[in-house]
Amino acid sequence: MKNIWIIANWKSNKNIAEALDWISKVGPNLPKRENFKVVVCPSFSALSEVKKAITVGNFPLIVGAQDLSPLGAGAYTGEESAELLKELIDLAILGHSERRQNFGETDEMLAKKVAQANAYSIIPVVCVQSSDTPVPEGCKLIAYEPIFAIGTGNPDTPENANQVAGVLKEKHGPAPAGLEVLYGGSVTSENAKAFIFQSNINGLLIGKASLDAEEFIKICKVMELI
């Protein structure tokens, strides 16, 4: 049976206490499977009690970032390098459209950040665009989100998101464990059921509707119908 990851983006939403009450709703609610991976990606400010609230809760929840530096641990003012953050993450969110378009975050930058990422064991999530938007070597896991379904409400359909992914397997999943493909972009409880099923399709990546705690248990939900 497949990995299905479900990975929840909150971008610069949530101070602390707003994040440990989520951790708190959702943790106790998750199903628990092998296959079934769930991430949090909170704030940097956030990251060191979401960790610690999942590890007191036992909660089946890994933690993520949403960025990491392509540089190393050193003087580098402002940035957040994988060397310091593998003490509290195991996965990092890298090259989503957002960093592109405002900060201008460069193909040549996000392959200097997978490398940084699969130097300290923390695996990167790499986000595409489309089946030919450039993949760094060492990527194993890659989500596909198009322009137009970031934010607006109006996501891609299932049988072409899958078809997409089917071609980034085709080109990038040689690697030793094959390439897995997540799906982000105006996901939602009620659409997401369509997307995990489809073939190509490893799970999603949700921003907006990860914010909500019960409406990010709905979609977690989802992986007792499969």
Given for the second form:
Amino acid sequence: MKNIWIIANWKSNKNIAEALDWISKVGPNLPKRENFKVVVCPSFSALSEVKKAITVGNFPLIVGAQDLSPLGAGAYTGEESAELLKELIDLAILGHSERRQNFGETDEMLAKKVAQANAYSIIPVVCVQSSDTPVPEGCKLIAYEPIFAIGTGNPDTPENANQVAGVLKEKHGPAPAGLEVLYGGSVTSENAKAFIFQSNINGLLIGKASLDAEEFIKICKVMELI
Ligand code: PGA
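Would you generate the structure of this protein in the form predicted together with ligand PGA, following the form predicted on its own above?
The next block holds the full complex; its first chain is the one shown before.
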């Protein structure tokens, strides 16, 4: 049975109280299934409290970060290294187009971040904007996120996303070698099913619609239909 990943990318949203409110609503309402991997990626400031709440509640939720440092621990003011984050997270979203656009992130930096994540057993989720985006060595999980679809309410078509996911799998690790491809960009509870039922798509990376606990629970319930 294929893994289904549902990753909530909160971006720079939710203070600690709001984050804990979301966890208390979503945590008890998640289907518990071996192949069903639900991940929440809060801001760095809420990571620790979110991790604690999930542990105490024993919820089937994985904690992830939205980025991490290309360098190790040490004299790097302002950076969050994989070595230190490892206590709190099991996964990290890397190379998101918002980081490339707003913070000058390059393919070279991305490759270093992926290496750091892998060195500390943090699963890197590498975002690509098309099937031509370079993918660093050591990636098992890729999110196809076309720029036109991010935060616009204008998702790609499930058929095209499936086709791109197929090309990515051929190029970077054909199934069943293990590469999994997610789709992200204006996913909602209305369109989630159409994406997740595509043969090459292994899950969803969700921004805006993940902020609302009820909407996110609805998306998770869609996954139960598979
Ligand atoms: P969106 O964002 O769901 O708000 O379009 C997705 C993402 O940027 O990961």
